[in-house]
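There is one chain below, alone, in structure tokens, taken in the form predicted alone.
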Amino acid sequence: MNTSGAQLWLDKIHQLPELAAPFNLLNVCGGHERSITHAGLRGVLPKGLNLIPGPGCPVCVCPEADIALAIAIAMQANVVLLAFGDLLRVPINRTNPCKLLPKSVKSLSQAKAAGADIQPIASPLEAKKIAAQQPNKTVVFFAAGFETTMAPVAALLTEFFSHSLPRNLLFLISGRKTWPAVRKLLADAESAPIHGLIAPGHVATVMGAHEWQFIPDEFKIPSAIAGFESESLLRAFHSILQQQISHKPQLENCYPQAVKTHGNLHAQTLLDRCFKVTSSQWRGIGSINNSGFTLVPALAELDAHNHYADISLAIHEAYSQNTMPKNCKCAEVVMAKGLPNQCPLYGTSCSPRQPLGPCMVSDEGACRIWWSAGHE
């Protein structure tokens, strides 16, 4: 944290009069979260000002039936399955007794080394080319993220209406919006009081800073949305503690050269012509209202769980207790009712290279960022 913008809103943030009580400030994204873990800015704030992450990662919230149900499909003959590399990893309850697995089988990298064909992509355009190169095969897109992977997602989905898909490519949808578990979170008396909210800079480009406008509104605490750099999170934390200091809490955009008053509206046009919006799982936490994408009617023909109709109802009943892992506290950790270094795993016999839950997966786990920063 060198630059000298970056230095500007520090320098403005330690002239700012001091806390009286301590401050605990949410942030609701993995790539929030890895900035300030990674420029250690927890380190040069003022005393008192806490910053704790929040429900920021697509994977870790991702459902274990989903998961498991993507297994079950890659485990059948003649199937390419395609996931972002992330989910790979992410490990699933084995002491369940369903007959579809192998024992053995607890994750898509251990179905993979078992033999069936999956394959990591980056964008949903590699799911095309794939499908195009293996017309004998049946291709499914496991498709898992928050507004700003599911607006490309549906960006190739409409290419249904033009028929330019592959007809050998489905897709296995675990879209999530990501405003619900926030509103959630900040309604629930068992999470950590939160006094001030940083808003993710990437969803509010695409869905509009409006969409946030609910956090001063609703719960009346300060809050701001921030980019990625230091100098934006900083920007944002000194708009925060001078609304808290003022007693006038509102929604300042302090990524006004990406995210836009109403945000992306084509990317909204593609969401809302190829998703309905329903009541979804989180992992570990339950089922939160209005917070899950699925297929539109006029796609059906491409859902996974219509080819995979038995399986899928298999899958779902066997894993309708959407577990974590014993003694793991990530869903605690999503919801702000904790740290990562206060779960009993954490870096014991948890770790990236050994994860047992799925924020110590993904590069936008709360517990990876920490433990790859060094914290203890």
Contents of the next structure:
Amino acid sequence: MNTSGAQLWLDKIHQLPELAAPFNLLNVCGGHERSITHAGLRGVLPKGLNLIPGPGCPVCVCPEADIALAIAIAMQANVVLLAFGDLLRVPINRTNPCKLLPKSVKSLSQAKAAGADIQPIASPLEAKKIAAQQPNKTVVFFAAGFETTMAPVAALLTEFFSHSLPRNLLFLISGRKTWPAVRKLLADAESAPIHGLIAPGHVATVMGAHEWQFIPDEFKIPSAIAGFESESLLRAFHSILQQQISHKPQLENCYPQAVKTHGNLHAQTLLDRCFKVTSSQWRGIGSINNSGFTLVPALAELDAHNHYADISLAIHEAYSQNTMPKNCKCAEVVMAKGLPNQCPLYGTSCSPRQPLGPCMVSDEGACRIWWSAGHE
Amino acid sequence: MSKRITLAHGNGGLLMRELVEECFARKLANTHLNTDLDAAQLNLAGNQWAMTTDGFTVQPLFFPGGNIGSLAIHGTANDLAVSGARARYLSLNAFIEEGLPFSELDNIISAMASAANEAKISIVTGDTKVVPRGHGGGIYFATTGIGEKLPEFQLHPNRLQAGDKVIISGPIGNHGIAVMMAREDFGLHSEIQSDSANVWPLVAALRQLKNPNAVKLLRDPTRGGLNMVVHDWSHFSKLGIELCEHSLPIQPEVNTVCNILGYDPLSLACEGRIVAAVESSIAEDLIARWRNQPLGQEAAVIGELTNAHQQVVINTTIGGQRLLSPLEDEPLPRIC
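Having seen the form predicted alone, please provide the structure of the form predicted in complex with the partner chain.
Then the entire complex follows, led off by the chain already shown.
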């Protein structure tokens, strides 16, 4: 961390006029929430500046049906299922009488311990390597994530067009776009009043700063794009407070070394080539228009939904309710209708050891971040 | 389905501690078995000895700064060293997977021989098994070591007190990141080398302190990293520990890779570092002596034990505070 830079921005924030009323500042990136919490920024910022975590964790919003389908496919003979790490631990509801899954298997991690060949991976490139190494197995890559994750998945998918993908590699896509959920949140009267917004640095790196221009334009609130160091975050907080003071909401790019106005055009081209944007389920929240990535028809033969059509249908029927665990407030936390420690399960029956809700599972989930850092 | 072992039961974190204490130690209890220590303390023929055992399953077998062979020597010697004992004799069990190229085996055993010679350790007995292809990661080792106890040190968790300083001998996280990068899983490249080394010279240097008995406890932060060492100490002593983020030696490149992948350097394994808990009166003397050693040039006081609470707290660089939670799950790279 560049301490002197961070301290400089912190000093500048404290030199601003005192806040006349509580100011709710939303962040929409799990990485931001981690950085804020790990640096202890809430303890050094002016009183009344409330940093609120939002929908910034792809694991937290991945629907039950997608995870249940991944488990069911993984339990088929001769299948290797690959998934990004945190997804392995997300529990799903098993009171549901779906005969495709053993009743006691409630997560990919439990399916793995029960014998399914499930491997956590960190990069889409590993999927290609593993599929090439095991040509006699069907390798299914369960790819969940936001734009930042789906762009490298798209880079791998385009190898299909040059015939360089292993023929035994399939994709179970569960990708989502971030801004439609943020727009829904800001338009929702039940969410906390949001007075300013920190836009996600990684997503903006791919999609461009301009994708977040709707915040000041449509909702007339201050906003800034921030990186993940304390210095960048504090600079963004300062910008937002200054916009508030001057009554001139805009979008300031406080992460210019990585974020350009139009983003990474190559990555966007890959996304457009491989995915169509459709309505998508968000766990506990419901369907959001134009928020999901699904494979384009030209890639249909790579789609695990097609290869396992019967299983896919049965699982989606069984998990059509897309429920949260009883009394779990993860969906409310994601949509800024409550803070992690306002959930009755937080730190009692739901903890990192035995997470009940998805926000306690992922390192990008607000509940886990708060509990691990000592928020009670 | 009954509860099953997961990878998290072997990561050096809370689940592993519970597994060792509740499954193994409870059933195998005897007067010599103490899971709070890295090695058993034995009185044999009137002399004090320490005995330890360790297993090595690292993947890949070769990584920048070492391989599974040198690691097996360093790991076992270091467990003895932080128990205040100089490693003398080792046994070696090799579990070799069918198909391992002889050239790789030669390189591994050569590195093992060099590490043992350098540390003046004799491998005095061994056993070899070959397991069918697919039943091992190329080669696994199990080693048992015994070492001569130094009379200067009375290292035990029950000596920890509020006010004791926590000192680390060098930068953390290098071994964990070097091994991850060597797996080539991430499409990232780095020059980060493992810190794998025999830490005995650092322990030997402590003998020259004016008051060696003021060294309360030593640990090598392997699986679970510095995180689990300080949590274990807090757990055993019923004291809190305050770490100073600003003082933690972490190389910028390690920090960068951790930021990209979402790892916490505090929870990554080191294989050539020591964490010490000492009376504050000798902290400065100790730092000076370690910094004179090749392995200790970045030694730093990183925290203090306190009776104000029973948690591990980090005072952050910007002036905030946060709790450090013990490692539970297997550390996994971030999704986004």
